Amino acid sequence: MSRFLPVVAGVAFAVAAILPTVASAADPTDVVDYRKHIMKTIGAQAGAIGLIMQQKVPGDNFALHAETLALVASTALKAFEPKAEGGEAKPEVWAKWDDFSKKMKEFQAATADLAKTAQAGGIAAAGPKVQAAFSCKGCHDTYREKK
């Protein structure tokens, strides 16, 4: 599982290092696409880690997923950074980037324990962690339009 873990860390410090000069030249429509395929990939992790922890597929690949998550998650806040209003964020998400980015970096904390303990101990440890790293109604709620 944790084989592709090198590879997936070195497309995103590419990524990462390349962000910001990507991030000040884009256009706002592909910075808000951009933002949205991120979330969008959070989405979908926590999709699959909800039909692992439902017992409907196998758990074989918690572990994995938990990391991608925890990767993905670690790229969101920088996403917002160009303040580029449109998509689902809310003008909230700059008027209170103090509170936004906080709440950003709980998010990153909280998946980041999640990957290490089911890389450790997979989902018998990991389990009891996953409400807390999914805690995004609060957010969402302030932050995001609904659909």
Second form
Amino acid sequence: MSRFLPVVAGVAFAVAAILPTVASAADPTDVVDYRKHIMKTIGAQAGAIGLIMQQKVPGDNFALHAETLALVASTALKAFEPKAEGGEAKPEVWAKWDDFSKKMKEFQAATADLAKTAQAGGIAAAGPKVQAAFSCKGCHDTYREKK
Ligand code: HEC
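The form predicted together with heme C, contrasted with the form predicted on its own above:
Every chain and every other molecule in the complex is listed next, the one we just looked at coming first.
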């Protein structure tokens, strides 16, 4: 039995050496890029929904866009958790984290509701909920500095 000990100890050491690197040493630039990718995806889905609402393109994908928007919205809060200032995010994101995270959770809930309503009742049912779900400006005004 004891001859396995060095192996076990070696594995434990290797895990200990890897874990902190993954957990805490993310490059701030990568963190900023990551959340930008998420916000751009949100922007793209919101843009697609906007064109459908204005009846400029066919609305057949409406529920799918709403679902995609809700899915991406559910990844957004996590992306802001590491305090990596930069990009277009104002320092207020972390200084007023309680309010910021509340707004993000409300956004997430509203887009989830939109997706659910769109699946069940299509544009006719979900259309009136689009405006409430698009709380983008309410957050950007306080937490984003357009560069
Ligand atoms: C709870 C806050 C919050 C909500 C809600 C929110 N955003 Fe943002 N958004 C931000 C912040 C903060 C940034 C700046 C991120 C950065 O650059 O680090 C941002 C950045 C962006 C960007 C720029 C991405 C880039 O770098 O090119 C777009 C586009 C965007 N948001 C679209 C939207 C749209 C569309 C909605 C609504 C459907 C929305 N956002 C809802 C906080 C929010």
